[in-house]
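Below sits a lone chain in structure tokens, taken as the form predicted on its own.
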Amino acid sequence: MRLHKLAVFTVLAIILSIGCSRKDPAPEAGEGPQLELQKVQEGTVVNHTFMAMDTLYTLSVGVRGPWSPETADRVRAAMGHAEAAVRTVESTMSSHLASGDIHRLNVGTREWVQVEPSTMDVLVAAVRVGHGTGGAFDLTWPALRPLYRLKNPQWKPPTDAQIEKALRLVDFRAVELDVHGRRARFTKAGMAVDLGGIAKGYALDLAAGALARDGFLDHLVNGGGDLRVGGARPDRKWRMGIRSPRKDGIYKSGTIKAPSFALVTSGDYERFRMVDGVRYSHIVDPRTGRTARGAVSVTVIGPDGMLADALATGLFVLGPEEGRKALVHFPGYEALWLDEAETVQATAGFFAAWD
């Protein structure tokens, strides 16, 4: 399980959206979100950047035709709605904010906790991915978190006894959901959940939906390198790249055929520690409590950011052989695995998804 994507620039997927070459020297002024304009052939690409969920978000929309004050107002309103959608996910689903559903669930005493409809949607999806991956993705991983404080200079790999004790509180099947009543609880005392491995993908979906509802069907939402894409820029399709996990530069770049899609990567190269020549990353197999070694990076393409986000973690843990079997439960999603030598294994449709 990802431990986890809640730090600036500690992106498990360094998926780089490649912008155009010329930018206005200063952001467009006005009330609301500040806009950065990129003049391109046949229109403008407009960007708005902000911090939320401990991640740098960049919202981009393509505007065709001439730029005007009226257009600027429309874009600002849309950007504001999209940013608000992300911040709502943060306030509702963060395990650290006392006002949020997840915090209230975690500090409860096995009693039912009422949650927002959006939180229930994400909890249901997280449990679904847990079942579909055989527990390789598990939202109840927080019991393992104290064992992998990799930023601590005194950190040492956990002992078998420590892992065994923590694993007693890791089991997504112990999360009981009353979908119709919008309630959740644990069947075992002392457990906790964290949605950091799926809620950010959900936030991508909500932000993209907000932009589309405001009339901007040509958009790209970049949440720390994870992408939710719709339409195209005025001058060309949105272009993205997959980082090379063990070498400098980009492993693959290009455009995707689908008019709307999500692209998410998990990798072990952003947060890790070397101990006695062994790499320990923040991606932990919740079934064993040990650093996952199924791959070096996994990239998932699919229609939904929420599922792509969770699957990127689960498929990293599983590796390509078991990962392909798990994807049978998630039609429409394709994956690519890279190992230490950057040997490629991919599902049949992964490369076919690219132009």
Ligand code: ADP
The other form holds:
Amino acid sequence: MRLHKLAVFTVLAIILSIGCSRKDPAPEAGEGPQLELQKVQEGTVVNHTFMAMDTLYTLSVGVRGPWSPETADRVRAAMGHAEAAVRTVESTMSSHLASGDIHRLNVGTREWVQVEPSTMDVLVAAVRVGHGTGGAFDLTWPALRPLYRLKNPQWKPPTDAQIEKALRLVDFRAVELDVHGRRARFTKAGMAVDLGGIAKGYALDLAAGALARDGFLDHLVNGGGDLRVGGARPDRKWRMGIRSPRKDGIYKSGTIKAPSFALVTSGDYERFRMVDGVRYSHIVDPRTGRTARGAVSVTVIGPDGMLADALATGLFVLGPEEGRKALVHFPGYEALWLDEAETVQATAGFFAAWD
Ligand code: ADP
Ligand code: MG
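Swap state to the form predicted together with adenosine-5'-diphosphate (ADP) from the form predicted on its own:
Time for the whole complex; same chain goes first.
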């Protein structure tokens, strides 16, 4: 991906990782993942960009000291491992890909389905966030999906009867997990699960973990504006910003105190449809079967991407008042809610997390 495209995508992203420089990065020639180099004081910032999970990913690492062909090889290998980790999450957890765990679970009836350890980790977390948010985050929301095909130009809001019928199959408590046997099943026939609100966050964690394991503790993984960050660049800390949901521009930018954290946003301004002046977003409230109206955007900061991602979706549904109560179950996670007028509500620690 060339830089101008990268810039466009990055501006569209909900959260910007303000890492790109005044100077244009130079491509580094070689086999394997394409690298873009940006010389900074005391070292180099290296970026690698690719599309996966319907999202643009940019992996960045900070390298101190002089750049050499050996360093290029080490970075390229690490970027390859991190990219592969994201692609593996996509292939095992996508609802569409026939070989994946989630697809096999959804097409089955009620029998046990064997899943990968990674899928089990995400299912366990999804159910945990289901409990912690009182069902505002619910991995079994797909029963409602046929009622919310927002891409269809003829789409109309569903009727009460349609919603009532679909809601009978929305219940995260009906997903049974045998963690030690690594199996999952539904206790109601006809259910389906979808990890669209959590798997991208998990992919951030795996990509960051791959970079760290290969020796690059200074990294930033940006998946469509959701970030997982470790350490710092050679010259300064990684900078990031939260986009204004209704105005153009940045609501807040800066750096964060923790040496390793995730910063994830759910907003209603990228995927939505307006009908009769009412905005319908891609997040549904599984408790009512209606489009979520708790907020316009929610940003969550916390130690890992998987929980931050699921929480951002769940707290979007809940809004600030109920959301604050839910966060008691998730120590270490802080949230910021913005509404139509960009009125700010945040947990006590949200602003304190920034430098
Ligand atoms: P994005 O993928 O746009 O960053 P989110 O992380 O907020 O957005 O996740 C939205 C996705 O989560 C939806 O596209 C859908 O797949 C799924 N989803 C929608 N509503 C819910 C919900 N209440 N609970 C769990 N998952 C949901
Ligand atoms: Mg999410």
